[in-house]
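The form predicted on its own is given below as one chain in structure tokens.
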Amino acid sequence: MPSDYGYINARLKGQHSRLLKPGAYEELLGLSGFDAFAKWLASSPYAKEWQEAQTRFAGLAAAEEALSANFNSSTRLMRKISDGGPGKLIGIILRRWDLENVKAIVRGIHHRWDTDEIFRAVLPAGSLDKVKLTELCRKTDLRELADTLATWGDELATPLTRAMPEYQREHKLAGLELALDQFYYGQSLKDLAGLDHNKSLVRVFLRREIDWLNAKALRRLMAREKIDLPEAAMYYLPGGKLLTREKYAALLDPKESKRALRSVRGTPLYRLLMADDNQGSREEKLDNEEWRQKALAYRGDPLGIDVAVGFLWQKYFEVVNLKLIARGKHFGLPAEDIRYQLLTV
């Protein structure tokens, strides 16, 4: 099998060359209805998937699922044109995709949601096939979850496990998060040690994403009128690259905040925790512009991990945009509406 990134990503950009182009997005938005939208389905790339998902599903669910099955096509791809040091890499990249599918699952039995409605949270692309993630959405107990994860060999039954006697005893879903997250970043920044391009280009992406997530728990702790700092500390991920444990706690130290603040001024986090908490999907604008830096990788290297990087993120986008096009026009929500949800690289 080729493990050369050129070979690579001379596939990838053949199936880039199939991504939707510019201003396609809007003519779906100007379609009449749902029943458009399915008509275009079956004409456009994603006809093959449309077709066999009519045979067990109908309207919006028959969409979703051509969608995701589309999606997850993808990644099979990628993982079957790459081995050695590029596979490894690009499966690090997938394995996120596991573990928020895992997270998704965990929070729908934590909150009794039907296996239905669990499976709609997730999108199979990494080594958790769709076979896998239909029979974990179908159990009703945390630690049959985890259990089941263990029979498998999954590594990411390690983390639930250790997690579940004090969610057990707290009942809390931030624990068993932020155990699958320590795991998965922990285990994935070791693998990516070095100073090799493509390693470090990974490496940098989930920094950020480390970043990221502890900003969004620090913005939740700020809204409380009351932290407690020990508690709040449990919280941290480590492995970020601007905000370090002790900057972690100066955000959370009213004495200290605003100097810590200024440390990252100019920076996506500073936006983030300075957000105003009445902006509605402020948050979630903020989150598509670091997605849209991955996305924007495809314009990198061709020779490294880049393209693999910038494509799987921009088919990334393109789905989500699409589902999002597909429950706008089932619903009958207005053009404008739809529009503001969308990502954009």
Given for the second form:
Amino acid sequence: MPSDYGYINARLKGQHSRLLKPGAYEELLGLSGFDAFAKWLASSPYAKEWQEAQTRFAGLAAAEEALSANFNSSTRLMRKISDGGPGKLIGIILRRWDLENVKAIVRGIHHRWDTDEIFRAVLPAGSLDKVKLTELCRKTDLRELADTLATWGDELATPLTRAMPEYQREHKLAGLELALDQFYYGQSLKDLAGLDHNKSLVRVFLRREIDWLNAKALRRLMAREKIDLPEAAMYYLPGGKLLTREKYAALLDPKESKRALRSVRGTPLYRLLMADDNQGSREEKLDNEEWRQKALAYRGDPLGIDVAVGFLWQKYFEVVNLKLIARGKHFGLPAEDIRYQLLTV
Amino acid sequence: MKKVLAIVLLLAVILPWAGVALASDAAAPADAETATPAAQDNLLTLYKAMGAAFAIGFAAFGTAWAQSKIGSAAAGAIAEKPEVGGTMIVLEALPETIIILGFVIALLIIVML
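Please supply the coordinates for the form predicted together with the partner chain, as a counterpart to the form predicted on its own shown previously.
Full complex below, order starting with the chain above.
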């Protein structure tokens, strides 16, 4: 396996050339219904996965399965073609999906969703493959989930096991999710220490992500009538760039919040904190803007990790958009409604 | 990896000069004015050989470096799109011009000087 970016990026650029062209979404939005979308899938770069999915599922479920499987095969390829330094960085980036999947399973088990429902919420992309995720989705108890992860030697078992006694005492989901987030971001930032351009780029994106998560937590806390400051401080994720612990605390303090808000003016965080709650999916739109920065990294250093980061996010955008269109066509939503939800690069 | 490369480069620069120093000590007397014409000829031949070796050696090193980078990227591109194979072979061959120029310079040193 090669550890130089020349080979890896050439492969990823080849893969990138198979992404949908600008304007393709408009054509898909204009399709008459789900059957027309299914016909398009059969002749698209997703044809192989679509055929495989049809052997086990039908209709919308088959389309969603095919799209997830295609994203999974892209991430598997990224792992397969990289080794050494690039392999480690790609592993850290893809680990984010493991974190999201484990969080989705934790939520599902906590709310007692059925196995199929939980499985629909996960997107295999990291080191936890489809087989492992299927097994995890079958768990009915969170302790069992942590034990299974520990048996497989997965490092996400550590924060889950550590936060389990508190969860069993108080039955609060936030503690488990926070423990998982803190572990992933803390561990990743530790692995990304150094002056190397590639590590710096991934580190910058991770720190922005931490800021974003802290700002989202702040938004939810600020919307409450009464803020419990010690509890609010617990939700802080360390490692961000703009939102330091002091600024976070100041934003929660009614006397200090105006001054603290001024200090983040002109940044995406300000827009998120000031976003109007009544604007429906406004937060999702701002999420899109934030993720877009990662997708645009594709235009960066052609012999660096930039291409991998950019490709991964552009592929993710495409799969999410196609899932939205599939659902929209299946439920007969108007094109304008679907278009509003689409992620744009 | 970078350390190994630095050591190899350092040795590539130091060793030939060490060779020249040793060879010139053996071939020429300490005082150049008192050297015989035959000894001076030997020294000139040695310097020409060293110059030609440097011209070829460094050009070969540059070519190998460029071809390794182009080669790995070309392998990736061909794996994804086999139809670009022809173009990749042309691109892979481009750095050969460096070694050809090195060879010409080495030849000029030996023949013209």
